[in-house]
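For reference, the chain that follows is the form predicted alone, supplied as structure tokens.
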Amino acid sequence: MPANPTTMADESLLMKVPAWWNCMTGFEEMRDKARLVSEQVLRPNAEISDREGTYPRASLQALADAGFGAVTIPKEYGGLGAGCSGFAILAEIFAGYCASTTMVWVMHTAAVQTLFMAGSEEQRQRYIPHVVRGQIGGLAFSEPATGGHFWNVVSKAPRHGDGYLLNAHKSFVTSAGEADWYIVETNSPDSPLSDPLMFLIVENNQEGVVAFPFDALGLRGNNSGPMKFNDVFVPEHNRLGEEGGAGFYNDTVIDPFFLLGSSACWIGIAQGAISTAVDNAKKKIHADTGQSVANYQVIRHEMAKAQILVDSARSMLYRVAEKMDEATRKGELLSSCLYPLWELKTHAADIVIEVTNKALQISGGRGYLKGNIERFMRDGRAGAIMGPTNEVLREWIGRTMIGVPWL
């Protein structure tokens, strides 16, 4: 009978995984942390918010207990300093254990950072120490007019009083009806300047703020159902940034920290559902032969195939992700990383496609059964139609290869 592979014992004889490899020098420690406030808590609630649909409160607490609430914000603020190297980490080891958790607080790290970057000084005091303590931004953009050109709304708010008069419906909202608070992108029809693009913040208490539910194939938990802000009173003391001109921070923070942080999920996603079947073929032996499903060469080249896609994408997010922090110590518009970041969000989101199919072939009958591989393979799918969807960025990626405007 041949020797089973993976019941050799002498260590000496593996190969071992350099440790840079799966995580950036200087980040070990808060890996640490992360993998084990996801094991106690987002791994258990997993399988309860997708099968439920519901809203992932808790694990979104815990993950402000362990500091993790407001992660891009200075220290000084009350917020960890991690750049965005220490948020593309964090993204993708939460996202092996829960993506519904991961992508609310994807998105909420990206409302926040927002908050900060465009909000006034009282604005930060006012929010974000309540953001360490668990209270849960949202962002309020795509519209059924305009669909994935979420960058291009209809909506308006128009001067009432001491503040503005806000009329939207909006079509995918992470965290609809959940978050604490929402940055609202309208247009004002009272801005003199040439981009009328406005960003409000709305409390999800208001008058007139509605959610709707949310029904999907995956990311059941993540509440991104519609919502219609009809007549709501935002007053001027909540409108972040000026009287237009928000098109700035869509390019220079929004669509930074969204594309970084999804694509860390995604990456996360595809590892999730690897690191399981390759788990699940060591353990299932057959009785005929005595093997495990990891003894056939195969499996194993399957296995070889799908983990080097990982790498793949994962190298880019750590590139890209350093680069970001360089580009922000030296005081460089994030916009300057946007072509990289578009490469990195269609490779992550097409691979997590291709690895997840490749979990579930390795796993057999046991991957299509409810469980992990086919809840990691339902998440996975959203992110090649999330907008920017991978149609889009491949459309930016050659018109700029050809050296013409891209939008």
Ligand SMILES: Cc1cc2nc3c(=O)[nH]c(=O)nc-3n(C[C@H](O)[C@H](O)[C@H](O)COP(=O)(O)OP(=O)(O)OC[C@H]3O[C@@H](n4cnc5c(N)ncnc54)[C@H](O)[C@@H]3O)c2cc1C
Contents of the next structure:
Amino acid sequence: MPANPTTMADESLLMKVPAWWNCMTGFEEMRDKARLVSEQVLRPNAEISDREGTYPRASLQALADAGFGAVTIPKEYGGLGAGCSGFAILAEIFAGYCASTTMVWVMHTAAVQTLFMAGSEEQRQRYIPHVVRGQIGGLAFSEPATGGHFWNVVSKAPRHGDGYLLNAHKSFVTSAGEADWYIVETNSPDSPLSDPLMFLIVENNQEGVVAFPFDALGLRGNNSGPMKFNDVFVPEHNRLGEEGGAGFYNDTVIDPFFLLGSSACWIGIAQGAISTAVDNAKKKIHADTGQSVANYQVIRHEMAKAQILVDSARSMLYRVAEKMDEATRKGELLSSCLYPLWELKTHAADIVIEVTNKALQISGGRGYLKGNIERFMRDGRAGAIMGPTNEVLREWIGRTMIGVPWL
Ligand SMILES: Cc1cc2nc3c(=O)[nH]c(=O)nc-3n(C[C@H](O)[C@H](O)[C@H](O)COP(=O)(O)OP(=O)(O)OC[C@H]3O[C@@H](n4cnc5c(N)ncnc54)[C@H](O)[C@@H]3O)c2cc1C
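Cool, the form predicted alone is there; where's the form predicted in complex with the ligand?
Up next: the whole complex, starting with the chain shown before.
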């Protein structure tokens, strides 16, 4: 009978994976803190949130209490000042425990960063201290009329007294009815600019704000349901930036932060799935052969293929995040990083499907039963259809490759 390598544990013979391969240098302490809160709060709540479709309120508050409520905001405003690298590492860690919490947190972080970049000093002072303590922001962009083309919404908010009258139907809003405020993308028919897109801050408790339920394959704690904004009056002081011209912030804040954070989420799910599958394979011993499932070479090859896929996406993630931080330090716009972000998101959302599928196969019947593996698979499936979808991104990449405008 061949030796069972899963029972041999001579430490000196083991290959050590270098620490820098799995975490950007300098972020180890933050990663460990993220793991601790994830172990203590996110992990036990994840299964309940998925089963019952409940919003992960306690997990989100635990993240804020741990100092992760405003991670990309500078320290002088009460944020963590962790930059894009910190954002990416944290999202990746959280996703290995609870993808619903992670996606809510990614949307929230992108919303907070947009408020910070597009907002006035008064708006920063009004909102940032509260998100540091646990308030949640959301992004209400996609509309049924234009689907995944969220940069082409049809809703309007004409001027009305000393503000705007917003009427909008949004198809998917993560944290719908649960966030404290939303950045709503709409059009200003009164804008003097060629780009009529306008961002408005709408509070959840305002009259005319209606949220609908979300019952989906995965990310079931997200409350990513539709929302309607019926004759909602938005005072001028809740307009972010100019009356029009918000497309600039789509390219320089929303897309860069959402693409980075969501990619980290898909990578974290994929790593969570393959790590769980490896664990399952080591523990399952066949009585007839005396071998663990991990001792079958064909299974180990599937593990290796999955891990290489995860690490390929993670390498892209770290490289892009570091470049985004470098661009920020140099005062460059993050639109300079869009092309690599398109490749990163497409790859991360593709590999999470392949890796979770392999994890289920490696885990056998146990992987097919209700539990972590099948949840990782359902949660990760959202990546390719979340905007910009993988079809749209491949088209933009292909257009760029042949030298024609991407949009
Ligand atoms: C869990 C979840 C959370 C979400 N959270 C938010 C949120 O917080 N805020 C928000 O604004 N939106 C959110 N969305 C919406 C998301 O970003 C996309 O807009 C949405 O998933 C796209 O779905 P759709 O049915 O509208 O796509 P459609 O545009 O109808 O697409 C259907 C299919 O056509 C393809 N397709 C579309 N356009 C093209 C094209 N030009 N070329 C080639 N193929 C194309 C798509 O790739 C897809 O395969 C969320 C979606 C999900 C699933």
